[in-house]
Each structure stands twice: as structure tokens, then as C-alpha cells.
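So this first bit is one chain, no partners, the form predicted on its own, shown in C-alpha cells.
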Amino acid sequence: MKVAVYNLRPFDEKEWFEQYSKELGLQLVTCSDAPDLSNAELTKGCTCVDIITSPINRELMEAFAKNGVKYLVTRTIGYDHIDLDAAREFGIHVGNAPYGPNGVADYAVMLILMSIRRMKRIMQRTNMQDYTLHGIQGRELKDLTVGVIGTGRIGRTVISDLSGFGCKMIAYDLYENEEVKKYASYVSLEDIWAQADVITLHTPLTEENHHLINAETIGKMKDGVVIVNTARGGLIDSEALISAIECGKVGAAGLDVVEKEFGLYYYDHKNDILDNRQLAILRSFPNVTVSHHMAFYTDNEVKTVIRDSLTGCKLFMEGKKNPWEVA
């Protein structure tokens, strides 16, 4: 039972891969780089491939299939970086490895608080020994309405966490959840745009909701609205967001994800000129906090996704029911 593991981080993942592969009786072929056509030969003889958020396009899927790969698993909840049509075409099954909701939910709440309390600017001033107050007056959550888009496990946890702050909460999801109704009222997206002082995104990225936050929807929002995104960068039209921040329509943003982040995050680019003008502009604003797609990154997440991704591989190779198979 052989699995090719890409994007393996030696400082936090290696020990868990070694432990769980031994427990599950799996042989690993490991690579610290993202998969591409130049290193696809590593998958020869492997039934399964284990990746993170690296894009898997049709050409790479075909190369995997030619090497005998039958199952591809991503150590993430989302799998929008995988060409599912190509996977079906070449007979490769796809799985994910959902981690617990608390890490991302904690991070989303932190970004909300940092945004309404102008924490980025406060920290910048403190570092420069500027202890003045002008321009850093914040708001209190109890006075605000928070709109939560997406009430899956993470969205529900955010709502539960925020219930202790005394804020009014409204929510939108295609499928309503009774647990959510204890703390929040389900409304339409139009109501979210019109009523929310803070909007936080917790929905998967699909063709239907790509650029859900755009010039038109931002125009329907309250002046000074705060936007938080710990889901997927493609949910927000970056150019529209930049324009809205520049004119003051959007009062602050907390972004753990951005458009065009593939191939950028999780690598050291401090000496590089990046081909992402939108990211540079967003990072320059004093009222925008940007982090590098790491809301998920906790002790519990690291071991959980490795354990479950490898367990999914073993179940697939044994022909048993795999709860993590998505396509």
C-alpha cells in the first residue's frame, strides 16, 4: 500500500506522517515540493496521492493516472483546487480531510475583533512609540449586527462563539440549521448586505458564488462595513474591495485568503517581486489585516488532517466505505 505525499513540511508534518503510516501499514514516497509535471514520476507504483492546496489541473491528473494513481486526497476541507472533471475523466477518486471547526472559527472572531478595534494601526503605532489616540477609536461588538454567510460547521461555531458578545446575528445559507436559530436569524443575502455591520464568509467556493462580494453587492452594504474572509479568496472581487476601501465604503477587512494565492503562500518570497498587485495594495492599507491562509493552522489540525487523509487512502485501497471521498 503505497502513497505519494507532496508538500510535506518537515518541521510539523513529518513526525505525524511517520507515526500514522506505520500504524496504518502504509509505505510513503515523500516530496516537500508541490506536485507538478516535473516530479509526477514520484507517483509511479502509488495507488494514492496526498496533497494540500496545490492546483491539480487536467495535465497533472493525466500524469497521475498514467502512473497508476486511483485516489487523490487533499489535506484540506476545500477541494476547489482540484479539477474534478479531469479526475472523473481519468478514473481518479478524490477525497478531502476536514479538520475541526474551532481553529478557523477562533481566527475569524479574532479578525472581526482586530478589525473593529483597529488593531493593525494600533500595533503599527506602538512599534513606532506613537501613543496618540486620534484615528484608532474602535467599536464594540454588542452595538453591531454580524452577518454570517455559510452555516456549516465553521459558520455555526463562529455564531456560537459570537453569542457571548451580545451582538445581533443574522445568517444566510442554502440549507438552514436548527442549531443556528438559537442565536441567529436566517435572512436573505439582500438582507445581509443591507443590515450587517460585519460580514464574515464561511462558504465553499463554487462557480455560482465566485465573486459573491463584488462592486454591486458592496454598493448595497452599510457605509463602513467590515468584511472578514477565512474561506476562499475567490469569494471576493479584489478590485472591487480595493475600490471600496479607498472610497471608505468598506471600513475594514480581515483577510486570511486572497485571489491568486496558489503558488504564493507557504513559500519564502522575501527576496522576490510578486506577481500579485492586488495583494500588495491590500496589505498597504492601515485598516486591512492580511494573513497567509493559516486560520486552520493549529496543533490539532496538523495531526488530524494527516491521520484522516492517510486513513482515507487505506480505506480506499481496501475497498471499504470512505467517509472522506467527495468525488
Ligand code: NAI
The other form holds:
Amino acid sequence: MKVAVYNLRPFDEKEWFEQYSKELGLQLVTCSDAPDLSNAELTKGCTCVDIITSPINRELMEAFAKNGVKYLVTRTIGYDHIDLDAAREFGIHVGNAPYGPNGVADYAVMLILMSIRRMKRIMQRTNMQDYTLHGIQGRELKDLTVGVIGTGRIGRTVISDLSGFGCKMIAYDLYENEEVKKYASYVSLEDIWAQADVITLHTPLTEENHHLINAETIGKMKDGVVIVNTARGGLIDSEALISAIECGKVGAAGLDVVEKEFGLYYYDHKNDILDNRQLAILRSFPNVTVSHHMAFYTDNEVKTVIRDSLTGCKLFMEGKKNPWEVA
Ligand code: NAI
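Let's see the other form, the form predicted together with the ligand, since the form predicted on its own is already up.
What follows is the whole complex; the chain from before opens it.
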């Protein structure tokens, strides 16, 4: 039972891959790089491939299929980086590994607090021994309305976490959840734009909600609105966000994810000239906190995704019901 593992990180993942593959009786072929056509041959003789957020396009899917791959699992919750049509075309099943929502929810709450308390500016000043107060006055959550878009596992946890802060909460999702109603009222997207002081995104990226936050929807928001995105970069039109920050319409943003982050995030680029102007501009603003898609990254998450991604492979190979299969 062979599994090809891509993007294996030696410093935190290796020991767990070794432990769980031994426990599950799986043989691993490992590679620290992202999968591409030049290293697809690693998958020869492997029934399963284990990846992270690297795009898997039709060509790569075809190469995997030719090598005998039948199951592709991503050590992430989101799977928008995988061409599911191609997977169906080449008969490859796809699974994910949805670890607990608390790590990302904690992070979203942290970005909300950092944004409303102007923490980026405060830290920059403290580092330079500038202990002045001008320009760093914050706002209190209890005075604000938080709009949560997407009330699945993470959005729901954010709502329950925020319930202790005394803020008003409104929520939008395609499907309502009874638990959410204990703390928040479901409203339309139009009401989220009109009423929220803080908007936090927790939906998957789909064709339907690509650039959900754009020039038109930002125009309907409150002046000084705070936008937090720990979901996917493509939910926000970066150009529209930049213009709205420049004119003061958006008061602050916390962005764990941005458009065109693939190839940048998780690599050391300090000596490189990067081909992502929008990221450079967003990073330069004193009221925008950018992090490199790491809201998930906790001790608990690493262990859980490795265990569940490999368990999914094992179940698949044994022809058993696999709760993590998504397509
Ligand atoms: P989930 O599947 O439990 O919840 C997603 C919710 O979004 C569902 O309730 C669904 O009905 C709703 N939804 C889908 N399309 C929508 C739309 N167009 N408008 C409104 N609601 C919509 O997913 P979970 O676990 O809560 O994760 C949410 C997202 O967070 C993931 O899809 C992923 O993109 C992102 N994520 C980011 C991480 C990071 O490290 N920054 C880590 C983990 C997840």
C-alpha cells in the first residue's frame, strides 16, 4: 500500500508521517517539493497521492492517473486547488482532511482584534521606541457589529468565540444553522454590507463567490469597515480592496490569504523580486496585517491532518467507507 507524499516538511511533519504510516501499515514515497510534471514520476506504483495547497491541473491529474494513482488527498480543508472535473475524467477519487476549526477561528478572532486595536502600527512603533499615542486609538468590540459570512465549522466557532466579547453578530450562509442562532441573526448579504463594522469570511472559494468582495460590494459597506479573510484570497478583488484602503473606505484588513499566493507562501523569498504587486501594496499599508496562509498552523492541526489524510488513503485502498472523500 504505497502513498506518494508531496510538500513533506522535515521539521514538523516527518515524525508524524513516520508514526502514522507505521501504525497504518502504509509505505511512503516522500518529496519536499510541490507536485509538478517534472516529479510526477514519483507516483509510479502509488495508489494514493498526499498533497497540500498546490494546484493540481488536468495535465498533472492525467500524469498521476497514468502512473496508477486512484486517490488524491489534500492535507487541507479547502480543495479548490484541485481540478475536480479532471479527477472525474481520469477516475481519481479526491479527499481532504478537515481538522478541527479552533485554530483558524482563534486566528480570525486575533486578526479582528489586531485590526480594531491597530496592532500593526503599535508593534511598528514599539520596535522603533516610538511610544506616542497619536493615530493608534482603537475601538471596542462590544460597540461593533460583526458580520460573519459562512457559518460552517470555522464560522460557527468564530461566532461562539466572539459571543463573550459582547458585540452584535449578524451572519450569512447559503444554509442556516440552528446553533448559530443562539448568538447571531441571519441576514441577507445586503444587510451584512450595510450593517457590519467588521466582516469576516469563512466560506470556501467557489465560482459563485469569486470576488464576493469587490468595488460594488465595498461601496455598500460602512465607512471604515474592517475586513478579515482567513478563507481564500479569491473571495476578495485585491485591486478593489487596495483602492478602498487608499481612499479610507476600508479602515483596516487582516489577510491570512491573498490572490496569487501559490508559489510564494511557504518558501523563503527574501532575496527575490516578487511578481505580486498587490501583495506588496497590501503589506505596505499600516492598517493591513498580512500573514502567509497559516491560520491553520498549530500543533494539533499538523498531527490531525497527517493522521486523517493517511487514514483516508488506507480506507480507500481497503475499499471501505471513507468519510473524507469529497469527489
Ligand atoms: P465548512 O464547509 O464547514 O463551512 C463552509 C460554509 O460556507 C458552509 O456553511 C457553506 O454553506 C458556506 N458557503 C459555501 N458557499 C457559500 C456562499 N457562496 N455564500 C455563503 N456561504 C457559503 O468549511 P470550514 O471548515 O468552516 O472552512 C471554511 C473555509 O476556510 C475553507 O473552505 C477554506 O477555504 C478556509 N480555510 C482556511 C484556512 C487557513 O489556514 N487560512 C484553514 C482551513 C480552512
